[in-house]
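As structure tokens, one chain now follows by itself in the form predicted alone.
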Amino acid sequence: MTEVKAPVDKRVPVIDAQNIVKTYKMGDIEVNALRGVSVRIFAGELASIMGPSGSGKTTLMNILGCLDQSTTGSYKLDGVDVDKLSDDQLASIRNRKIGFVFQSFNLLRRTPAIENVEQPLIYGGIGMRERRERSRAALESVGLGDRLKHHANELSGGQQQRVAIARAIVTRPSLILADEPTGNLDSKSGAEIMCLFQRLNEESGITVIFVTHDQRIASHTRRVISIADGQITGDVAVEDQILACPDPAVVRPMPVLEKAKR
């Protein structure tokens, strides 16, 4: 019987991290936050990195998001060797390619929603008229077209996280990193936020990675990468993915954003 080999996947991963080690020095003590982590994530995936407090998941997110660099190992983002980039080049990649969503929203509380969303476009050198148009479209896409001028501190927690998601997508990134995005929300608001992420992934093709300790959040994704004590301990497909959105037939269509570049 002739052996048939599985086809080789020739796609370039969005994320290709190999043998990542991250060591912090605390006085005379070295703390190994990551111990040889390797992970590949391809365009259009909806995945989660799950682990308990102190597992190294936030350290890994910071490296994948170009907020920090590994001690040893290699990391390529869309085929670009991140380890060889300058601080200015890393800042440019964060602004153009990656959208961040955090548990604490990280909004300017006394600033209108639309101006919060505009912030990464200002750093990217986008002109005022285009900034305003893109920010308005991003807020409309997350259901906040009627809250453009509301200050962040006038919005509910769920609405603030929607503003944060609009800010993350306004640069039209290929990748979103979401760190415990429903951690400060009630269950209803949390479900609405998870629906938004699933729709962004499905309709706009954005690669979305959650960083979480919560099994239920991870169950909304299609792949779960488990981490403990700075090492990958599992990488499995989710067989019974939770779909946060109601019946697609009754969901208001999301305004079309530019498809993520692959």
Contents of the next structure:
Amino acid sequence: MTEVKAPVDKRVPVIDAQNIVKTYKMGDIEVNALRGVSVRIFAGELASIMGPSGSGKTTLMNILGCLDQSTTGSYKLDGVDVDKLSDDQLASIRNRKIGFVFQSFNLLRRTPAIENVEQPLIYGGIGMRERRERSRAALESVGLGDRLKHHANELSGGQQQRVAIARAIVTRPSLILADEPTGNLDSKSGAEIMCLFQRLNEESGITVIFVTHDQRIASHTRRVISIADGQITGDVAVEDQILACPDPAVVRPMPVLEKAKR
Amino acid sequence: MNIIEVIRLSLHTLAANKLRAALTMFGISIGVGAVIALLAIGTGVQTYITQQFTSSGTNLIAVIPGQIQRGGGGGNPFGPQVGLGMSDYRAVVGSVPFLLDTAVDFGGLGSFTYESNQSEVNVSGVTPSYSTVRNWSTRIGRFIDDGDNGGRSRVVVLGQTVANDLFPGLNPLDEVVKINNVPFRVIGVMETKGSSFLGDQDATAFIPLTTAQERLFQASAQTKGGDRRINTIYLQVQDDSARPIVTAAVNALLRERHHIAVDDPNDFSVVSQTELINTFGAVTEVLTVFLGAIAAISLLVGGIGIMNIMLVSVTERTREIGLRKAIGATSRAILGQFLAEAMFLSLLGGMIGIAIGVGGAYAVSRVADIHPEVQLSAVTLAVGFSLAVGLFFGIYPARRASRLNPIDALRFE
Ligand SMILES: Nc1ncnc2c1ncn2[C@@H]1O[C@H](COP(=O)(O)OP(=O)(O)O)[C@@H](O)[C@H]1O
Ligand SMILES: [Mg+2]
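Same protein, the form predicted together with its partner chain this time rather than the form predicted alone?
After this comes the whole thing, all chains and molecules, with the earlier chain placed first.
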């Protein structure tokens, strides 16, 4: 086990997970999906968690995303001790602080793009008018300003994933967790999505964590945390990061999206 | 997240699945409609029966020979040999208080012929007051009067059915018909009463009481005591509050006159309209409840339909539920959303059901003699019940949805 020696840093990490163990019980059999994972990620990072299938990436992401809780270990998100929170408090944290992007988009199918983006704001108790406004801004910032009323199932895969990204950023979260976000896309759409994430991170300062089994995808980030068999096996800075966006000159600047808070 | 958002969300979902929502709703609509229509019909039947009784005269008490068994059935264990006589009638008229008017009848089966036309109905020998006591007068001609009775005249007043049978399209007045081969002159035709569950009330004819006793049915006109036999004594009491007093007085008088020992039952029956209405009222009330219960079962089936659809929906939308939880929905919000869907289906279904029920009741009133009465209480009951059904059958699927683990739900294929 490679101890990750984080540099002495005065900043509060967005993610501070220590000795996370996750054991699934299936009848008599116990599956140790995570066996003591410690990881610290700071605000503004663009990092990836990379490992082969079954290595525990999704399990780790679920715990980091407060969708699940560890069997043992401690996890602080934005300095808040998540282990002690109730289900409703976790729901609130997910709503305010985390944006999820999934491999299979998970949009409401027969629902217009803008309403898909609105969903987290509904649970956040945001009023209707502000909801509309922010959702439109989010869709514009992912380049779908002309597709607001399109139903999810009328959009291409790449467009659907962009709607999902708009949904993830509309709450202005401090952290975006993306689990194999390009897994269901062709390489061109995939590159567009990667470009979006890079710009989100660059221009809005949102912390973005990628989960992937693909070395190439991981190379789009600046830090690659390797995981195998439920343990962290490496944590390196990427030397030559792949930039997915075409010449910055031809890209529209991202409008409206404010800097992420905290 | 407030209630309006919850409702908006569930309406959106239902709108995305219109056909399914409509069909589910229809199950509830049928149930509610059936409850309302059947209760309305039951109430209508009750009113109808009450009307039938009141139309035969108000505040009427009838005294008939023999013992009517409680709970229906006109058993007559003592046979006709006891019977009621004219002296009984006179004694009642002479001593019972609070009587407004009285009448008496005696008769039997009569075979009517006019030329080649025939009709067979009951002929009643009556006193002139019969017409007023029964609240029934002639349509054309006149009723039996005192002169007819004094002279034992062979005159007859026909019921409409008999008139139609013997004189199709003709005026029967002053024609001569034969009753059991005795010639009678037609002096009048009664108003139409129509038929009811009591039978065709127009299939009858009236002759003077004396004529019936002495000329037409003299063979059966003697009681054992040598008195002139009568079939029914009609007593019109002043008002309904006098009814118990009159009944008691008649009972006491006739028991004494018939020398009935203290422990023995009456050999006659005093039947009041109110009692009959109450008896039939009780029967039709049971009927109404029964109809309502049947309808309630269909409402229950509609509720199971809702539960079925909601359960399918929860399974189908497992990923959606997982996603909603991931983006911040609490269990309560999910519960609320699914419950609101079920409640909305049942409530709107109930509203449509009201329309179906009222429409159904109206349709029945078009084809039947009954006028169904849609009562507010029935509507409230049905809609309340449908809401309860929605709540009851919606809560289980909604709880299942709210308890889904977001990770499992997101992994669900
Ligand atoms: N809900 C679960 N119940 C039981 N075992 C699970 C569950 N989720 C994951 N696992 C197991 O944990 C291990 C890690 O899974 P996962 O985190 O999905 O891997 P990855 O995302 O890296 O492919 C696997 O062996 C998997 O079978
Ligand atoms: Mg995975």
